[in-house]
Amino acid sequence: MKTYTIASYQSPLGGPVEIIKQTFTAVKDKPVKRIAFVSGLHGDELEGVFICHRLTEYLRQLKETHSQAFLGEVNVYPAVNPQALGAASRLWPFFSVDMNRQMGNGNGASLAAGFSNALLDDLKSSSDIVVDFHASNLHLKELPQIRIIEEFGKKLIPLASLCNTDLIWVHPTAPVFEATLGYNLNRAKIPTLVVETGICLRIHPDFCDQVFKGMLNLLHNTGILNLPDPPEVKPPLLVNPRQVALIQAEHSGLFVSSIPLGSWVKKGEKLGDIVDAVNGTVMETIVSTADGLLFTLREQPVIYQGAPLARIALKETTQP
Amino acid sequence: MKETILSIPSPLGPTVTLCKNSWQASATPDVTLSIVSGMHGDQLNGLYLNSRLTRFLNDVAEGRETDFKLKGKIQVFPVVNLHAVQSGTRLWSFDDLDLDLAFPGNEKGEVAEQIAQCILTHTADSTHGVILGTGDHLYEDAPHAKMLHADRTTRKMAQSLGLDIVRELAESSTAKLNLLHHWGESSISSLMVSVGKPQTLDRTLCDSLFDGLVNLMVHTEALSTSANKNDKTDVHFFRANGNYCVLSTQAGLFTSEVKAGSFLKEGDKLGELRDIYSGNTLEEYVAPQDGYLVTLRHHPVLYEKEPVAILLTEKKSGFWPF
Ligand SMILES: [Zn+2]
């Protein structure tokens, strides 16, 4: 394993702040493919950081015991927004900016834009495939899934199907994606999978293990690693927006769920209540609007009218 | 007239309401001017300016400002990011969302999306729009107007503000999420006016801009006046490629020696950077060429590779005929 610093800046209090890249080179001079794993763009999303830890630990051992397994090159960027990770905050502290809204052109000469685009440029120059790990925000918990913008579907769905997630969600594009890492890499014709799993500020070892196995399977099936015993993975559900039912709050209050994430639910089945804690009343009972897989569930109870509470992948979805 | 345009019940606290004030001369005005402030919770100059404008427009409507009459429609949205203003922070910690990256919004979405959609709906039939803001977080701006579409009407509108500096903004990968962009898409002649720094109310700066905003109301024919119009002629317009950014090459404590809005000559000292622990000077910053100092770092703690100042240079500004 070789360690590189791909971008850095000096802090006013001393030492440099750096983006580290761990490189596992191929046995031959010319790797069959180069893959990059990225985590920590949002500093409170730790599930991906843990997945990168699992990958680095595994790859280090594999390099020692079976170095000939490395037909391609693997680069791991475990902590790309170091100060946000240090503060466990989504935004880059001090500047209060979202690093995943700084990618691409025209975002000014700020340090955040410069540093973000240094990461983007390094990935562009040294990757054939990228996996960008995210957890959900503070509010929602997600089953392991890969989200794909429609226009990139043809290239990405076959790769995403290898990753052992519960779901692949193909959705239309929106302006909000244009400043993200995934969108900019895909536009640059570097297939990039955006993995979303769990919730921020927590680590779900079971979800992480599931995605870790998926990444080994991806490495094996893309020919980057030649594993003697690749893990068994399950095929994901493939859904488009018409196959996802979103359930939103009609009242502001406290949402208390009554069913675990990942349940197969029936239409009309109770998912939870919205309560008025001041008056001690139930304002709204939330029920499923369809049969299917509960793949998103509200975790943070304080909700305003309109807040998303659950997403259900409809039962009649297809497999890729 | 104050009107509630969106009510957001709180899970445990009081309902928060989005309001607008509006005044109009007739039921079918030819001109509608919308003025928005409080997009971020730390931009206080805009809140103050809109409150002064509201008082003034009430006086006009009730005949106490005898030099002015309503001709079209004017609507003022003093606070957009309600929760951030209430918490005294740039963003609302509940969603950490930059409200000016939430447009066009969604009527059925989360709070920020509902607010964005509501503002866009209520300004959709405007002919002119102004967003009042300040310099970015950590920066002070000289009072100036910014525009995405530098067409003749918008340039004339900017000129009517009487400010020294007007500039064109570059398109960016996030621009499509901004209110200014959506107004532009709806053919609304629109400007963002930036004045001062966040978390600070500078009444002197605001008072100097107040007359300019009244003049803009007259220029756009939202107001009529019996007094003489006085459009400023010596306005400096800068194209989007006329920015020159001075970056730090070390980190430390920055102290400035100039004021935002100054015209600097090449070689003029902007300030210096000192080491926090030793107090030693690490580097000095000078103007790399002649230009207007439009943006200056006001927060002293500075990382490496950060902008210290932005100069607008006339060399690249091109010719902007009226
Ligand atoms: Zn994220």
Second form
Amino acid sequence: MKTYTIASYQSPLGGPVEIIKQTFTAVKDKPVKRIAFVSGLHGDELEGVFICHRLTEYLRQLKETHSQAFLGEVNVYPAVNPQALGAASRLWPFFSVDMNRQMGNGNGASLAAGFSNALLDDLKSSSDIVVDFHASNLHLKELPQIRIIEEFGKKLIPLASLCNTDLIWVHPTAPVFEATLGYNLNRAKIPTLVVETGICLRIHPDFCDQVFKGMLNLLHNTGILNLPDPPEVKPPLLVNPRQVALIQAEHSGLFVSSIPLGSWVKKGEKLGDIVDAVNGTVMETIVSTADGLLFTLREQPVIYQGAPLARIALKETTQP
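So the form predicted in complex with the partner chain is up there; where is the form predicted alone?
Shown next is a single chain and nothing more.
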């Protein structure tokens, strides 16, 4: 394993702040493919950081015992926003800048933009495939999924199908995506998968283990690693833009769910209640509006009118 520093600056509060890359080289001078795993763009999203730890630990041991397995090159960027990770904050502290909205040209000359584009440039120069790990916000808990913008679907869906997630959600593009890492890399013709799982400021070991196994399967099936016993993975659901039902609150109050995330639900089935803790009343009973997979569920119980409570992948969803 070789360690590289992609970007660095001397913090006025202490030591240097650095973006680190861990590289596992191919057994031959010319790798069959080069893949990168990126985590920590948002400092409160810890699931990907842990998955990168699992990958680095596994790859380091594999390199020591079966170096011939490395037909390609693997690069792990385990914590690309160290300032935000240190503060457990989505945004770069002091500047309040979202690093994943600073990619590409025209985003200013701030320190955060400079770090963002140093990362983007390094990935462009050393990657054939990229996996960008994210987690949900504090409000919603998500099943492991890969989100794909429609225009990149043809190239990305076959790769995403190898990753052991519960679903692949294909959605339309929007201006908000244009300054993200995934969008810019895909526009540069570097296939980039955006993985979303769990919830921020938490680590769900089962979700992380599921995605970790998917990453090993991806490495094996793209020819980057030659694993003698690759993990078994499940096929994901392919969810097109109109195959997602969003359920929102009609009242403010406390949402108390009554069904676990990942359940297959039927139309009319109870998902939970919105209660008024002051008056001791149930203001609204939340029911499923369709048959399908409950892949998003409200975790933060304090809600307001219009707040998202659940998303359901419709039962007629087809597999890729």
